[in-house]
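Next comes just one chain, in structure tokens: the form predicted alone.
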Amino acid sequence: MAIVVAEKTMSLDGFVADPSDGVEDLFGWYSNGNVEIPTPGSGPTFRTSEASARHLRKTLVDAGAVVAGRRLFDLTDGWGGSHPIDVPVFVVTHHVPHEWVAAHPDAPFTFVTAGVADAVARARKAAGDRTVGIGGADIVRQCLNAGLVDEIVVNLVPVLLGAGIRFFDHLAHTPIELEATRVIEGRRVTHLYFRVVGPG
């Protein structure tokens, strides 16, 4: 069965975006090296250090599906109908954007109105034995609160944002025990891998 992975790039003080949803101060590591990593879909080609390239290659190879929230979907305009990782995307929403669906009839997007657990179940089925990535801080929170997250990956950037959107906020069942499984030192980023053990 597919494992569910929550991965975000995060500032040292715990933010995954600034107050206006900006990520410019966090995403420099995607372009601060000379190793090219093309994305399978219509996304950009990353240029990272060799260490970060190892991390990205594994992420891209393992990916089988994505669960995203409606807010992230709207912020990216649905990635133009093609997610950069080029896998099926399951969007948790209260209302299906019928006009967008009509404009992108071939987009591999499924809009799920029955909640995050249903979206994750559908994504696991689509992913097979690959991973399900969950995107958006609120979706991560909902999945953690529902006990649906198997692994957490934090791309830790040495910057203090001071304010913005936190990665881990309003968790219902804490402490949550994690087991550190891997650390990769990139250039101006440290990739931290954790297995979710359960309530502490």
Second form
There are 2 protein chains.
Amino acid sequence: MAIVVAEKTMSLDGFVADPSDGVEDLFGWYSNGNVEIPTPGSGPTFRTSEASARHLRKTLVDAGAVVAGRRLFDLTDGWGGSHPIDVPVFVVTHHVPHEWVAAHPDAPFTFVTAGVADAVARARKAAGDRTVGIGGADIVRQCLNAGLVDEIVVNLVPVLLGAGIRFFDHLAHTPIELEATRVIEGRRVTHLYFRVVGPG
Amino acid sequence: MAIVVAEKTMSLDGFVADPSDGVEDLFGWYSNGNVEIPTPGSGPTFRTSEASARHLRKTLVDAGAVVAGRRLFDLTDGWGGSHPIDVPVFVVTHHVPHEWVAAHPDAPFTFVTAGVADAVARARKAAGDRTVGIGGADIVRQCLNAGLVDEIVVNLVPVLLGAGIRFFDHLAHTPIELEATRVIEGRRVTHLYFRVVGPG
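With the form predicted alone already on screen, would you show the form predicted together with a further copy of the same chain?
Then the entire complex follows, led off by the chain already shown.
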């Protein structure tokens, strides 16, 4: 059964983007090394340290489906119709963007209007024994509140942003107990893996 | 010259205490192992994992003085007149608590009314070539904003608290660039060391 993984690159003070959705101060580790990691789909080729490459390869290989929020979908214009890591995408939305669907007939995108739990269930099915990645701070929050997250991965960047969009915000049923399972020290990033144990 | 270290135990979502100043969900690592670490002063004996003991011994041995805020001082009633790690304490305050001073004539406490920079300068002098520890989220914020912090140590606990008092809040001059210098994996805690590089 597919496990659900929430992975984000986060500043030490908890932000995954600056107030303008900018990630310039966070995403440097994707390109500060010599190891080339091509993304399976339309994404860029990453150039990371050897340590981060170990982390990234696993993430890319393991991924079997993605659940994304409508905000992220709109921000990226649906990644032009093909997700960077080339897996089926389940977009949680109130309204299906019929024009976009018509313009991208081959895009492996499913628009789910019945809520995040339904989107995760469908993504699990599509992912088989691979993982379901969830994207967007709001989707992560909804999934955490619904007890749908199995693993959290934080790519911790040594910077204090001071303001922006938080990875973890407006959580219900706290404290949520985690278990630290793995640490990988990259260059200007520390990859921290956690299993979600559940509300305490 | 003494370096200034801000060390706190923090949840993955950035809180150093719950909304009622409680730390029950955070301080477990101080007593979840077999290695006894007596504090030099009036503090308790810690019982930690071997990894956390390495971290804690260094912290205790290195400390030469502490700068604390008035809120923490009041919360602990000045630690009964003797700081847990038995070093000179510089309390940043608007008003000297004359009654408390009279009741604790031997306490190595200095009440500084000229602001946090003055308190840090005095603490540096007292610490010699050891470190100055700064305590209290508000003092850390003021010191970060004034460019007075050399090192940040986060004892990261695998829990999401959802609410409480943040380690990093209301920062000025952001982004503040850090350099990750060391990671120690303890039991239910990961000790993360950072050098403060400065505003970007």
